2 protein chains.
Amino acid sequence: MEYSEIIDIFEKHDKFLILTHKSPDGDTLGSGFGLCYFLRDMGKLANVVNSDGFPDRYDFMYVDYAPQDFEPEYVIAVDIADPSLIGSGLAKYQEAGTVDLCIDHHFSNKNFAVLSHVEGDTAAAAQILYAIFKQSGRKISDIIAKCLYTGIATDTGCFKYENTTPETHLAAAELMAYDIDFANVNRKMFDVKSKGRIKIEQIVTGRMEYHIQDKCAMITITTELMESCGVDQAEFEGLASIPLSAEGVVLGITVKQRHENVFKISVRTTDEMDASAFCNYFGGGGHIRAAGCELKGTLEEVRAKLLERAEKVLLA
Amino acid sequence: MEYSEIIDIFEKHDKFLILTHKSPDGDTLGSGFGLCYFLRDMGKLANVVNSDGFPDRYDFMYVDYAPQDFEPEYVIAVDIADPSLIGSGLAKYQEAGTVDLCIDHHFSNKNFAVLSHVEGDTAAAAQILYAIFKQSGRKISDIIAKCLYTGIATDTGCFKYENTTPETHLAAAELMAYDIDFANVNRKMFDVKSKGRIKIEQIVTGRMEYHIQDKCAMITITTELMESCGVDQAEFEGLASIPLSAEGVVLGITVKQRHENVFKISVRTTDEMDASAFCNYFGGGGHIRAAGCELKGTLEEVRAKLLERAEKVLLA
């Protein structure tokens, strides 16, 4: 779609509901609230919803937000590639025809909405929204700029990852002209961890094993460990990048117990190895640098299977 | 100085020696090698030197570098605020009149060179050099762009810190147009740690204590600990940011033993507290968010002094 068509939609309708994806991150929330405030500044009614609620971690984007009371007339999904990501708390919007417009940056977008605007090469949904807002010629407020910056920064690891483009930096340069206190946003997003998370990372890192001439690092997280350390289960998400942080490691494997004799395997690789091919071998899949699979057996059996295959691949 | 005066200097002389600061970081090396390659592309002779040698960690900037054989005629210091930072290995350049030009971005620059170009508001020395190179109208090579990007990224924590400006992002946007493999640079600079460092962070984090309604976190590093974990002493540098990474902590204190009954104290604070004032109380000093002091006594005495003062300040 042309940006002008999207702006026409904003102008033509009056009562918007904005859907963000479940397990919300900085980009879906930054895009959702950025769009909500933009529409409200246009004189429209607009609300943001999330199946899982809004986490405290991102509250600087919605500390002054209050939902408005109205019956939605137009539904926009932001940063949502697949209706299943809308979440069970908003299940009615998983049905065909219920979402009017989806604005997203995932190549894998399922085109589930009536209208879809997908830019797979753009680093963040918030970066697309910024381009749309610019094209509208309307001024944006500081809080809109802060939401969009947060979306862009979080989805690029603060401009660190491969998805960052010159346009990403240009958007950041322009958004910094607003009063957004970006250094504090970045501190919250990238430097601060909960005490529980610090404890878990400390325990898990202490259990890291190096194998195959130290080219492979592995961490194992058993249900026993998760239960014993007295930290919320949600804090055990996203640990898979830890093994690959060790110098010289090209294959990082995280083994996480799901049930008795069932383990979820997360694989991360440097550009010297194909994570997807490694996981395909075990019936899993994913991307070239990040993939996963499921393995059955005792922890010892699962470890042995993984290391046997790793040795074949790494010493080939 | 005007950029054109600096470009005139590059054109007028033929044999350049470029000084980088001791304990070299990404900015001094990125600036030094970026400038060296630029001068060589102009047909000049140019070498980079460092009192401590060039670390493996940054070798992607100088893997193809070979020193040239010549007697230097013009000496340029980059990213060096004070002659003492030139280091003992290059002691003769600590004497007045030996450095012809200094290009730097530290407000605290001592103006020790014959000519100084200091931009205290610019995030990195490499960002200044990029502006100079642009003004020259000469094309820069991919390796020059990679050196400059590395300098800018490392001195800003990958565009995360307060020193980042819109111009920093604009420079990054332009440098990304070259073949610089920035995502791999960033992975090496920000995500990869030595196994020794991982071990130390793991041990130190495990010893973190929370005090004063969890507003203060403290880590203590004794010589006994440093000796017992079998890791190079140099790996114990730069741990002071760890205590402040815990959510809710506004005062992070790192107590590191220097000798029997002598401790170096590093203090980091959020914008809710003044680190410099805290350390001034103990006869130390520094910046508003990062400061230090030295305390004498047993570890228990030093901890008690620090916590007593912290309680007074935090519960005031």
Given for the second form:
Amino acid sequence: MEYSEIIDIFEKHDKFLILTHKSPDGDTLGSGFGLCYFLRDMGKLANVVNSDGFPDRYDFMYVDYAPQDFEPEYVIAVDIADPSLIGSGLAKYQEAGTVDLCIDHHFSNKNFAVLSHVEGDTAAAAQILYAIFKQSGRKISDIIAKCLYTGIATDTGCFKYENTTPETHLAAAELMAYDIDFANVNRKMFDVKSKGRIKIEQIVTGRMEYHIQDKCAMITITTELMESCGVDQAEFEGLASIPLSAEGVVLGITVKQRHENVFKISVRTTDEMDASAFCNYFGGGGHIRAAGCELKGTLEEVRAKLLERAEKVLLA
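Counterpart to the form predicted together with another copy of the chain, namely the form predicted on its own:
The text that comes after this line covers the one chain and nothing more.
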């Protein structure tokens, strides 16, 4: 789809529901709320929803947000590559034909929406939305800029990841010109950690396993561990970078228990390996250096499946 076609959709409809993915991160929330505020500034009705709720660590994006009372006529998914990522709390939107438009930046997007706009080479969904908003010629408010900057910064690891391009830096630089206190956003996203989060990192780092000639590192986060730490579930997000931080590791795997015998798998890789291809083998996907999937079975069974595949890939 062309940007002009998406802008036409914004103009032709009046009541929008914006879906963000479960276990929300800065890009899906930054994109979702940035789009919501943009549509409201156009005089439209718009709400953002998430199956798991909105974590407190991102509250600076929605501190003044209040849901509006209306029946949606147009549903937009942002930063969602697969309908399963919508989450059980919004299960009805996993059905075919229930999502009208998906705006995403994952190569692995399953084109589940009626219409899709996917830019696999773009660092963040928020970067795509910024380009759309600019083309519309409409004013971008400070809160929209703050949301979009957060989405771009978080999905690039504060511009450290390989998905960062010159265009990404240019978009971020333009957004920094707004009154968004970007330094505080970066500090909150990347530097400040609760005591509970520090405790979690100490535990998982201490229990990290090395496999396949130390080329693969794995951390495991069980519901038992989460309950014992006594912190909000959001504190367990963003741990996937830990395994790859060990010198010599090519494949970093994070196994996080969602329910009994259901595990969320997050994969991070160096330039020696394709994370998306690894997860695609298990029905998932994502980016070349960061991807994910979901596996069912006991923890031992899930670990065995992952390590068996890792060995085939790393020793090929």
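The shown structure was predicted, so the numbers you read here are calculated from the model rather than taken from an experiment. Shifts are known only where both forms have a C-alpha. We call the rigid core the largest set of C-alpha positions that still match within 1.5 Å between the two forms. Numbering follows the first chain given and starts at 1.
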### Message
Between two rigid parts that rotate between the two forms, there's a hinge somewhere. Which of 227, 195, 177, 25 is there?
### Response
195
### Query
So how many degrees does the small rigid bit swing against the big one between the two forms?
26
### Message
Keeping the rigid core superposed, can you check how far the CA atom of residue 256 moves between the two forms, in angstrom?
### Response
8.1
### Task
Could you tell me how many Å the Cα atom of residue 275 shifts between the two forms when the rigid core is held superposed?
7.7
